[in-house]
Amino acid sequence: MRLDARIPDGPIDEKWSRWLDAHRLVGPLNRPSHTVIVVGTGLAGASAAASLAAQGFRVKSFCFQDTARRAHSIAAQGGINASKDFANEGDSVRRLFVDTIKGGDFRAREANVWRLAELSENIVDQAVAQGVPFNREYGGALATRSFGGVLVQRTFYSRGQTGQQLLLGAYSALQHQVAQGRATVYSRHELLDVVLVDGEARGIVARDLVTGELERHAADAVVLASGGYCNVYYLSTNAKGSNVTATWRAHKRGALFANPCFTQIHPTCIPQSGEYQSKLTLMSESLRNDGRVWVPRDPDEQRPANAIPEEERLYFLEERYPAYGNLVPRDVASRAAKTVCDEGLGVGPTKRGVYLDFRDAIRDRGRAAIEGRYGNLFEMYQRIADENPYEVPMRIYPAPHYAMGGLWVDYELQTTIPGLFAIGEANFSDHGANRLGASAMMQCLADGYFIVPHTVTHHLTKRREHVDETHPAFDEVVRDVQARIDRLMAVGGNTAPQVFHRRLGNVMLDRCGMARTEAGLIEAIAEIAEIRDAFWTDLRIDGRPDHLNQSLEYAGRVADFLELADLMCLDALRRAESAGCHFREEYQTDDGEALRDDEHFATVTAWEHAGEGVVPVAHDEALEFDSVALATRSYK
């Protein structure tokens, strides 16, 4: 299989405009005859569904939550990047492009990243027009702040709830289209498979999570906006319901899965307090603008944090990375925190934490200024940790947060299955081996508002016969889905799916988390196989399949995670280098930084499903760097 990214010719800053000028259009009177399915109602899904419906297409929007506005995007906190340079620092599209390529450790496709940087300015204008309440300076201009991996203030924010406010804007736009009769939202529905007709995506089979009924939905194109897969680690910052099922089932139908080993560990999360926890809580990276990260220099330190004098504090990020200090990228900050904790300098009951201290910022700027920026985050921390961060430092530690890997897509965000598109965190395309903070919401809204409405339109101009739910292909897929449900229900074991999920998460975090080794990955693959065998022989599911059954839902998602985990470890084993979040301990510089191998791995690795029990096939897309020179990433 040859991977054709279909990147337009011409200078990088003209590629998208040239594509827009040349792409085919569907006339307004013909658009209502086309149906588009959008799976997921987060920032990417809601914005795509609203935009496609506003163009005049019939849109079916699916989510497994009880309402579209409960998508996990609502949990995003710190902000959204845009190269508008309101801070008058000399920012530009090129600077945002270079920072994103560098932040991803030169493992992203240049053309897609430039387009993202180019469209970033439009996103903020769109959100302001929708009434998103961004923070503003005293004079009324939109306020900005810095995030990790950059030296400018390009992040627009709404206190610590930017994701919620942006999602409400996209959700409102979608609900307007629902009211106009152009969009229908199917809540409490979960995609369980994609339907192909003559090799093209022409619909889905979804399960009504309230009644248990399997439903058929036909369409002329399918857009997956179902998010990432970091819940493979069990403990992550993702919502408990976040899963890989939509993209994984598409993968098993023929969509290639790219760079699955690229998963981001976020440096600022509230540390785990016990085995009883089922998820972790994110504390926005924006806190590193004003908070200083440190640990005691003495591993036997027993005094409260505020009693430790300045000279006995190790500000390890500031000392190791003087140019960026506390604002180094997430992968760098996370590994540094793990290192000091491994050296015995960690804080808190488990000694797996570091301090994030606002003492100096409150002294210099006043409590009111800090509260105006982060008030809801401080309140959230106090409710969870029972400590007042205005008076004592927060305790933070890295946690799984975001997946840079996902379905392989070309420049048009189309997967290797014609008619099947993947946007937002569901695809691999923009972040390389590490995502810069505040770039997730930027990608989701660029994909949903400004890219996929045009690329889907271009696809819909191809002539094809109308397909409805009576097509035999739907019968076949329904049989496959029902057979899988029957297999899960028939195991009849004694162990709940959560137990297997926790076991899998422990293996993945230990062997395929912040650091990986060849030996550890080989062991992980063997252990995952053992867990998977135990799952299919001792799984217990209560209730009936033809009814509300959250145990069945969860078991299906865990089964997919067990298969994905194997591919993640295989991908990490094959990539014999360190790049961004993928840190192979065998490949590091003398001072402990990631050591890339550009000769062999300046590539996207896209995996083809070869059948049950068969080793998947790897396909490589070579990455070319014409607009920014390959260089060793340094934040010192």
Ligand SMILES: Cc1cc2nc3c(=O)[nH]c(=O)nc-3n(C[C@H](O)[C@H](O)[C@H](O)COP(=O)(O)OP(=O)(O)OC[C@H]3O[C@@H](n4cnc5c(N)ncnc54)[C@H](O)[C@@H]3O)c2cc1C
Given for the second form:
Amino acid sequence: MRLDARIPDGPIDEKWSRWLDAHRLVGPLNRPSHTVIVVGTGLAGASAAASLAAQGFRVKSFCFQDTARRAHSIAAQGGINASKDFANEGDSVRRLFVDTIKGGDFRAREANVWRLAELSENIVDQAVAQGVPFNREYGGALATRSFGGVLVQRTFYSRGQTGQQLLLGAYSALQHQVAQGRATVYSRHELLDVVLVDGEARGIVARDLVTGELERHAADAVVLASGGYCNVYYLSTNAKGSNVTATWRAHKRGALFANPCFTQIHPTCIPQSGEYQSKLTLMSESLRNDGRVWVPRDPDEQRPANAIPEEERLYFLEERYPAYGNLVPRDVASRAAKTVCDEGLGVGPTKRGVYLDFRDAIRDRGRAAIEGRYGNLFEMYQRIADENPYEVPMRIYPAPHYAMGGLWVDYELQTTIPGLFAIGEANFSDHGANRLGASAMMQCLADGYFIVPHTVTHHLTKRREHVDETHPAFDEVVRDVQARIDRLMAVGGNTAPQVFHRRLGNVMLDRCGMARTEAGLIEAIAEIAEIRDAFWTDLRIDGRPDHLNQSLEYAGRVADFLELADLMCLDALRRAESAGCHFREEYQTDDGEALRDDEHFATVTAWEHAGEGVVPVAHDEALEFDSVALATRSYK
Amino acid sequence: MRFRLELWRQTGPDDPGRYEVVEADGIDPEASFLELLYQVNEGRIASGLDAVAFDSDCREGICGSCSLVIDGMPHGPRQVTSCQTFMRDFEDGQTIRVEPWRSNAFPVIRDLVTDRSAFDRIIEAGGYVSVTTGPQPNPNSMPIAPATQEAAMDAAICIGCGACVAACPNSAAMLFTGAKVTHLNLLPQGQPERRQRTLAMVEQMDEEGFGGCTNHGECSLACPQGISLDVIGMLNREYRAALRGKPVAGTSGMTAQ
Ligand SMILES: Cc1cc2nc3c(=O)[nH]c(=O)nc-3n(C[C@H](O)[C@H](O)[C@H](O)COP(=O)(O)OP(=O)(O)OC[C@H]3O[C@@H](n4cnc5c(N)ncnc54)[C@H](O)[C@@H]3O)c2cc1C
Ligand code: FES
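The structure above corresponds to the form predicted alone; please give the structure of the form predicted in complex with the named molecule next.
What follows is the whole complex; the chain from before opens it.
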């Protein structure tokens, strides 16, 4: 298979406008005769569904939560980037583009990233028009702040709840379209498979989670906006329900899965406290604007943080990276924290933690200023850790957070299955080997509001036979889905699904997390196989499949994570270099930074499913860097 | 820690339901209330019993999924969401009663899971600015004073969990509806549809079977986001003005642009 990203010709800053000028349109009167399924109601899905419906298409929107507004995107905190240069710092589309390519350690596709930077400006305008209350300066203009990996203030925010406000904006736009009769939201529904007719995506099979019924939904195009898969690590900052099932099912029907090993471990999370902990809580990266990261220089330090004098503190980010200091990109910050903890300098009961200290910021700028910027984050920290961060430094440690990998898509955000699109965190596209802060929401909304509505339209202009729910392809897929559910229900062991999930998470965090080695990955693959065998012999699901059954839902997701984990390790093994978040210990510079191998791995690896129990096939898309020179990242 | 839990069990809307007593032992004081239930369920599944159904997702107090009435109080004793309620807030050995939201407008689906889609329909009635995707004006061409933005934000932070309804003796949804009306009606973007929005959302609220506000104030005390009763005052003023068909004069504290 040859991977064709279908990047339009022309200079990079004209590609998208040329594409728009050339793409074909569907007339307004014909649009209601086309149905588009959008799976997911996060920032990507809700914005896509609302935009497609507003254009006049019939939209069916799906989510597994009880309402569209609760999608995982609601939890995003810190902000969203846009190259508006409101702070008059000389910011530009080009700078946002360069920062994103460089932040991703040169493993993203230039043309896509340029378009993302271009569209970033429209997103903030769109959100403001919807009534999203971004923070304002005294004169009433929009306020901005900095995130990691950049030297400008281009991040727009609504206190520490930017994701909530942006998602509620997109959700209300979707509800507006529901009121107009153009969109229908199927909440408490889970996609369990994609239906192909003549090789094209023509619908989905979804389970009504309340009745257990398997439903058929036919469509002319299917958009997956089902989010990321970091819950493969069990403990992560993601919502409990976030999972890989939608993209994994599509993968097994023929969509290639790209760069699965590119997962981001976020530096500023509240450390784990006990075995039964079910999630890790992120403290927004924006805190690194004012907080200073340090550990005691003495591994045997016993004094409380505030009693440790200045010269006995190791501000390891500031020392090692003087130019960016506490605002180095996430992969760099996380690895540095891991290194000092490995050296025995960690703090807190488990010694897996570092301080994030606001003492100096409070002294210099006053408590009120800090409270205004981060009040709700400080409250959240105090609630969870039971310590007052205005008085003692926060303790933080890296946690799995974001999946740069995902379904391979071309410039039109179409997967290798025609008619199947993937947007938001579900696709692999724009962040390379490491995502910069405040760029995920930007990408979700660029995809959903401004890209996929046009590329789906273009797809719909092609003539195709009418397919409805009676098509035999649906019978076949429903049979497969039913067989899978039956198989899960029939295992008849003694162990709850979360037990296997926890075991898998331990293996993945240890072997395929912040640092990876060849030997470790090979062992991980064997361990994952053992857990998978145990799962299929000792799983127990209570209740029946014909009612709300959360154990059944969970077991299905764990089964897919067990398969994905294997692919992640394979991908990490094959990529014999370090890039961004993928740090292979064998490949590092003398001072411990990631060592890329551009000769062999300036590529996207897209994996093809080759059948159950068969080794998947890797395909490479070569990345070309014409608009920014391949260079070693340095934040020093 | 050890707890004696009285858990509400109900197989569906037509089942009258009952309490089941469950002993939970070996609970970490740092566990959240949801983690307590995960642990209970894990044990129940392993011993051949069925798990208790409850809603949750973000587990950090922002998605509004979790919805437990803990010892008679929506979300428990601390005015935070159920997922942010920690076992260290309870006494070792304590008996704790756990119920779903109780309101006719939120029918029970199973155990502790309720159907809160009535809230979606209230938003659908008018909880938006009717713009569609496309080129929009430069946001700085419409300056908004930080005080106005802050007041709008104080209302916009509603997570739609429904604790306000569960806490209200009348099952009123005025705090929820008032929060959305306040958020949008305070901002310049919300002005063109101000009157119509208010009328439509209130009408939908009534249609869903929520009661009316008689100033108990329980909703605001149960609200994990601490949304103020002022939003109900604003809703009432907006509604009266909308009925009269007049633009609303601003009042102190909640001044529209
Ligand atoms: C704590 C936290 C803070 C963050 N802060 C920031 C930030 O400040 N700035 C930033 O830019 N990014 C941030 N991010 C990242 C960003 O929030 C996410 O990458 C982004 O929200 C993903 O959005 P999405 O639309 O792709 O998917 P999601 O929001 O994850 O939504 C997925 C949707 O798909 C649905 N779904 C999934 N599978 C199925 C299925 N099988 N069937 C039916 N429906 C399904 C779900 O119901 C849901 O509606 C943060 C992330 C976390 C975890
Ligand atoms: S689980 Fe999201 S608010 Fe509690």
